[in-house]
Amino acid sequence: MEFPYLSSLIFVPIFGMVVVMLLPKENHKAIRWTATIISLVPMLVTFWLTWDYFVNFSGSAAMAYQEGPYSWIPSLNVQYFLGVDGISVPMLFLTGLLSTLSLLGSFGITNRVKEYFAFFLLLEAGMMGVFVALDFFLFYVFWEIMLVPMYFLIGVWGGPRKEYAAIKFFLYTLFGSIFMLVSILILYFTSEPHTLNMMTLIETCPTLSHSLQMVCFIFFFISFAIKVPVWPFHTWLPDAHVEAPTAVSVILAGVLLKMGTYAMLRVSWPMFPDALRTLSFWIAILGVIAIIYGALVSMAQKDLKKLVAYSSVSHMGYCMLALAAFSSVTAIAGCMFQMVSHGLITGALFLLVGVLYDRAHTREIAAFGGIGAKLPVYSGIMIFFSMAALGLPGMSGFVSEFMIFVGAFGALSKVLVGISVLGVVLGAAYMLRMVQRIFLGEFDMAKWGGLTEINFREIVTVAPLMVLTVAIGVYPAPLSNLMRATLENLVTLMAR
């Protein structure tokens, strides 16, 4: 029997959570290192899966490393069914990497350390589960499991308005989950025999009536759009980001937002092609609004963390534009590149904002000036990721946006794509404005003379993200080849 790699991604973090909870709460060092070392296991498993999938499975659109389907709740035909393909493998890689780096970046947490690291490991298990589940019951369980640790991580360890931000995040996501549950129940009762197997439903759902497809598609879309978040469902995001601890913001931006777009590609798009064709223009409209609106609001921000948060709304708008161009393999590949690229770049930006906040105890952009002279290493790294975020050629952000524009231009309204290109200009404007105000100009020695340079641990948390950002930007072929067969199959399914 083959080793259960996918199950290990879920149960190793849960095992780690139990171990952490058994440690003495006063021994902060043991708790921190235990959680981080245990999280290395799923990270290394995702690295191996990515390599092995690239070597042995990237030419096939079939699910790899399948576990199951095993009967779990026979009376409801619920199965324990796991598997991965070219769209879930990159997401697992990103989740494994960012989870470990975030735990390493959480060593500054001093309040209720045991609970913090235990919740973080539970969160990792939930995220991994979403990307490997192929049964709707299992998918829904993992989707909901993430709510609990994220609620407490924001509500207990967050900023001054942490309770408000945590409740807002919880209610928004729970509201969306209700729509998802209704759609799942509709699919369960309309399938014969009743099933929650995603692979079976992808084959049978296109035969449903147009009206039923529309209802299920819209309900799923609301649920997933809240997670992305698509305008106008985005309002929970800035509050959650600003109040969340640094490492939680990294996971929010790097992984949780991608779950919405991943779920669209896994569930809604291949299952309901008729509804997708009917609504694709309006999805493109929502994407364009998010791109422009997110960029304009970012330009108006005075808080550095809020600027990065609103930039996520804009960058995920590109994903929605690509998803609307569902007939183009290039656009869908651009969406996947954007999901990976945004996770790397924005995750790093939140880590770096946290580094500055830990020293200065403020995130107000206007409070700084000229710190490039005082903190040259930190400034160099921050400017690197700022350039990556605005889509500088040679970095991953440029590749993803270029692929999206090329694919969308051939599949969508030229006017909409033309308007969305303005988001690149606006992105450059707010990132360069931030760089100018914080790192250039006169340095106030009296106010910021005590600032200390970024330390080794903090460099370790962002260095892998720098390497991957450049690697994908300079040579995107490995990631493209990893996903190609799966994406071509997806586009074929959506064309039915």
Second form
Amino acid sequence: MEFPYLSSLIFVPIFGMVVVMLLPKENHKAIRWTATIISLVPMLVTFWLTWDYFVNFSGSAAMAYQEGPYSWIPSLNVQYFLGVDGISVPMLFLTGLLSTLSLLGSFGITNRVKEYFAFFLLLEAGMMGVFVALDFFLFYVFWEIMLVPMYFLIGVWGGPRKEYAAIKFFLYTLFGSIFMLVSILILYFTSEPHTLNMMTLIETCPTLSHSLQMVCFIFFFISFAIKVPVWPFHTWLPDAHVEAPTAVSVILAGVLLKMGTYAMLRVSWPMFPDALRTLSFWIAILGVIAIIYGALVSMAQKDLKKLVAYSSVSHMGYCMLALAAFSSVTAIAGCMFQMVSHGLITGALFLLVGVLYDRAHTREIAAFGGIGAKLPVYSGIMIFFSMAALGLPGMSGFVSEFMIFVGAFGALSKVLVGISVLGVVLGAAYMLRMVQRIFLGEFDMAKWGGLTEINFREIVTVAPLMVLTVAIGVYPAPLSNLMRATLENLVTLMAR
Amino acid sequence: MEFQLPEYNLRMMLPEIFLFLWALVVFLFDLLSRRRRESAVGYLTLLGLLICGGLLATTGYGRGFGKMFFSDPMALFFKIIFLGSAFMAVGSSFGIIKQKIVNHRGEYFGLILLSTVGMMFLASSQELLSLWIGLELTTIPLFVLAAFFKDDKLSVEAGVKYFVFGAFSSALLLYGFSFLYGMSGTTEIVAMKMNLAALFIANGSLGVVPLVAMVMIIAGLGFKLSLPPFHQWAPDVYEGSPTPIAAFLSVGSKAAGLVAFAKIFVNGLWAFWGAEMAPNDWGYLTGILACAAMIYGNVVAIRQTNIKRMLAYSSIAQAGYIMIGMVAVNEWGLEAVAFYVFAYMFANMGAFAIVAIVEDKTGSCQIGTYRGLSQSSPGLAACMAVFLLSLAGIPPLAGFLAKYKVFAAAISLAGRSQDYTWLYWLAGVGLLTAVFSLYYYANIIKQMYFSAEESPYRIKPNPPAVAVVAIGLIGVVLFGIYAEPILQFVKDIPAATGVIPR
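We have the form predicted on its own; now please give the form predicted in complex with its partner chain.
Following is the full complex, with the preceding chain placed first.
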């Protein structure tokens, strides 16, 4: 038997959680380093997997590194079944990288350190599990497991309205999950023989009646759309983002939001092509609304973190637009690029907002001005990522948006795509306005004279993200080659 | 006609007989030992329950007293639940015994054992009268136990309230039974099923009498299960009675009611559940009660400030979920019910054990008492969080698997025929209210974890209480991740009770 790489991604963090819980409560240093070092293991495994997948498996759409299906609960036909393909590998890469970076970025946590790092590792295990599970029950379990540490991380270490934000996040997502559970059960009982195996269901589901497909599709969509979040299900996001501690915001934006779009590509899109064809126009409309609405609301924000949070709504809107253009490989590839690139860029932006907040204890944009003169390095990095977020050519955001527009233009109503391009302009508007008001202009020496420059550890946390943003922006071919076979297969599945 | 004495086969009844005698031993021991060692009688009770469990394991399947006493998989499984909940209730009583009950320790534990005997007897009876006697033997000791703090107004109120409601519901139940007996000429459940079917075939309809009988019986059992609108006693009784007794009421006594319900309706009258039997079917009525329980229990629990009252409303809601499985009469339904009660036992008894531990220390059951508990007693708080998350149905805990099975039962039946599509709505209501339920369970977690200040209470629980919490924790986690043996066991239940898959 081959080494169970995918299981290790799930169980090493859980093991780490147990280790952290056994450490003495007072020894903060040991806890922080243990958690970070243990998280290096899944990170390196995801790096290796990405490389190995690229070299050996990217030519075909088949699942690689399959584990199982082993029988887990035989009387319910639940299997332990893991595997990855071209859409899960980039997500695993992102999860591994961002988890370690966020742990590194959490060294500033001084309150109840042990619990924090333990919950964080549990969160990582849950996220990895979602991206590798190929059995519906298993998928659902990981999807839910993740909510618990997230609830605690926001609720204990969050900002002033943490309790409200934490329970709102928990209830909202659970509300979505129940729709998924109903659909899973319906699929289970309509399949013959009863199965929860996603791969089998992808084969058999398109034969279901149109009305049943519609019901299941809509239920799955509600569940995943809450996670993305698609307008009008987005209201938990600004609250959760603003109240969550920095590292948790990074994970929220970088990984959790992608679970929604990932799950659409993995589950509902290939399983219900009929329903998808019927509804794709409305999905595109939702995407366009999210793009424009998110951008407009971002522009009105006074709080820096809220601005970044709403920009996520806008950026994930591009993904929805691309997913609506399901007949175009370019658009779907653009969606994947956007998921990766948004994870890198927004993750970095949240880290950087956290850096500033740690020093200034405020995130109000109007409170700053001329920071660029005092903190040149920090400002440089922040401006770099702002440019990346607004889609400057040469960085990953541009590549993904370009691909989405090209793909969607051919596949969708040209008016819709035309409107959504406006989102790019609006994106530039809010980002540049923010840069101008914080970093340029007059510097208030009395107020901000004590600000210190970004330190080495903080640079280490954002540097890899910078490198990747530029690398994907300049040379996107490896990433697109890695995904191509899988995406082409997906598009044929959706065209059934 | 030659009259033959039925075969007694006393061996089948050995666990019940033993437990009854052991209850007498416990009474006597307390009297003779002159109460020198305060915990000794408690340990003696635990020992008795363990031995009874051992006897149960060796008894095997069979029947005794003619066709009155059956030992089948369902009886065995529920007896395990009764013994388990009694064990956990006794284990979490040691603190209360030490502090509040000085003179009647033997009675306290002995009555718990007697009530357990009643439940076990009930689970084995295949006949309406012995079923009713079992139910009475279950509840009468509980009336006394609910009022055990004689100087505490709330406790006395609880006892009286429970007694009045209990007596009334028993009367209703018996009245319902009398109709069934009148129609079928027998009290034996299997024969009753046959006779009613023959009557139905002969006449083409049974008129309105079965409907009256069913309404009476559902109302009578509805009191035991605290299904709205028959739930009014539950919060007050839970609040007033000693905490371990409230726990025992919410699990043991509820499971007993469920067994009775399963025997009478799912086994005896299952053919009456279906569109062809309208308006005499019991499915709709039970479904409506289940809906009411889930909605009412979950919504009202949100407003509670006393944790025992909150758990009371939560147990009303949980009964609603269990009834979904009961209504879904197919090969999944009863399995789901049995597994749900099993999972619910660990989580609920564990949660109540922690409530008892906290109450012993602080004297309060207010939810505010739990503020900051995660920092002064991290282990206790973590266990409580796990129990509550299991009750809310968060995977990978046992409570999730239980909910999954219940909803699966409803959806599988709903998909089979047009007549049952309303079960989709029932499952839908259940799932939506499960989201509400998270709110109040999470509220306790919020109190324990999210507060910055540390709780002033440093809690050192006594060893039996720790054991109870540990059993609960192991049960909730283990049977969430590895439930296969239990699921295999409950698979035999529907077949043994004669439910034919629809």
